[in-house]
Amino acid sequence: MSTLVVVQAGPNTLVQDLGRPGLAHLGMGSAGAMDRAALALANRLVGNPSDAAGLEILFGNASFATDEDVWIAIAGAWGSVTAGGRAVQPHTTTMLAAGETLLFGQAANGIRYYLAVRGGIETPVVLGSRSRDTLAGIGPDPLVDGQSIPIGPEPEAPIPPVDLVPVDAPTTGEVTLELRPGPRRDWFAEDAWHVLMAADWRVSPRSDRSGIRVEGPALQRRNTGELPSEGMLPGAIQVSPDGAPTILAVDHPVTGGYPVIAVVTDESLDALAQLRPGQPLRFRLATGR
């Protein structure tokens, strides 16, 4: 079995697949890659199943090597990535030769790179997934310098004959997220919905895989009573007593007691993974189904 050696782990590099959905009744969120589309794309480029485990690399400043030649692909964030000193383009299949160092520079667009290795990352399965859940503390620990990670066996599917997938880099400008009214919209003052939709928001540095806190005007509540804890899901926009909204992300708690004014659509969830601190953000009412 081939191995991937962590030369430099970076600030927070995690093993992630597409998560463990369907376990909320056990108090367990889905976890998994924050940018599902990026991980699935990188996997497809090396002939892996879309849900194979790869690495989610926060910001970059990480490096890896292998003991055998392996095919790799990178998606998600964009930045300077080299293998053995030569540039590695995003959304392309690249051979990483044995002994070469794969070096991720700091991300210039987005904040989470996804690295897929042909064969997938072969860490132990916990509750049906190899993903790290940072809130529950299950799954593989964050990677550390010098660690060796097993690579799975050669998949049956061949590497697809594509040179490049035309996917744009994550924007560093304003991002618009689509949402639908939440179950507790009536707990807020009449103008709170207008403020949510019309205001200029910014991503707070106090954001992580459990939630994206946004900075802007306070959303005033009409009902100031206590709300019994109720089920939560990724994309729910909870509003704390100070009026600040937080968008729950993949490692969210499965219950919560703050009222949910709106819910980000599933189609917009992947964009949360690449939001940078201070990045401008707006909300738009989703149309259609």
The other form holds:
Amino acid sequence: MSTLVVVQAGPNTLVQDLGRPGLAHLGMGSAGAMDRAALALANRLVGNPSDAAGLEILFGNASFATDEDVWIAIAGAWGSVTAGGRAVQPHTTTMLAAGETLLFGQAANGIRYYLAVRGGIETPVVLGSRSRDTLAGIGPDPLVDGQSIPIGPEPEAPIPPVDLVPVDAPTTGEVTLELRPGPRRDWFAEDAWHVLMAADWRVSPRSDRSGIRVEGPALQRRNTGELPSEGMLPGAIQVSPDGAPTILAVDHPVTGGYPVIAVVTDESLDALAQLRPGQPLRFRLATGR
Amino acid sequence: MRVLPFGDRAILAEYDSLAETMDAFRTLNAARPPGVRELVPAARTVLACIDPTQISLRAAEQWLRDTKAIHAVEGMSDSVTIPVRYDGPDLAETAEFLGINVDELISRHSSAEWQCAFIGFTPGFAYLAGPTGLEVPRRATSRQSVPPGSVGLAGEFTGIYPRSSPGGWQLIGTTDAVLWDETREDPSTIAPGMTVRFEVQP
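Show the form predicted in complex with its partner chain, please, the one above being the form predicted on its own.
Following is the full complex, with the preceding chain placed first.
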């Protein structure tokens, strides 16, 4: 079995697959890759099942090496990535030779790279998933310099015969997320919904896998009472008593007591993973279905 | 009962009381249609998370509306007994607040049949609803670190801290029972709808 060596872990590198849904009633969120489509794409490029575990590399400035030749693919954030000094294009399949260094520079578009390795990362499965849940503290700890992590056996599927999958880079400009109404619109002042949809928002640097805070005008509440805690989901936009919205992400607490005004649609959810601090953000009401 | 929207993958049922919510959750959970991925009970609500490729939000809403909650009868739910040493640091103060003596508090807490309403706060932290007459406020200041196995009271609930965490519940006892173990197939000893009894341990 081959091994991936973490030469330089970077600011926050986590093992993630598609998570462990179905345990919210026991107090456990699903965790998993924040950008599900990026992990799935990287996996398919190396012939892995979409839900194999890979690495979620925040910001970059991380490097890896292997003891055997392995096929790799990168998706999600874009930045300068090299393997043995050669440039690695995103969304392509690349051979990382034994002893070569795979070096991730600072991400220029988006903030979370996904690295898939043919065979997948094979850290122990906990409750059906290898994902790190940063809130519950379950799954492998964030990776550290010098650590070795096991790579799984060759999957049956071959490397697919594609040179490059044309996927746009995450934008560095304004991002628009689609919303559907949440359960507690009636807890807010009459104009709060309009403000949410019309305002220019900005991604706060105080954002992580449990939630993306957004900066902008206060969403005034009509009902200032206390809401009994209720079930939450990734994408739910909770508003704290001072009117500040937070978009819950994959490691959110399973229940929460702040009213939810709106919920980001499933289709817009992956984009949360790539929001850069300070990036401009708008919301739009989803149509259809 | 009200049904409220929750984006494109979920729908929220809201009830008038904790008892009604618990009955509704138990009834809904026993007859989940395909495509309902998760049911997350809370104090007044049940969140139904769906797979839109298998069931529409409209059909899920109809199911929530049509389900007539059945009240629990004895022996209907799984049960677990938790041995407790009533040695918590807030035991005397809690009894005093309730206007009863410590023995009476222990007797009421350990003779009652509690039922898990929902889990929240940390994995495996069960909110257990039981007899009236044991309602106490949270502590004015939370403790920075409550040891695992601490048995507490707060509001209308009793609960057990599965792991060390900050906490504001009134601590009345301690158990050695393991409440959460992620290496087990059923990681949580207590699940919503289960009946829980406490057994006095010297």
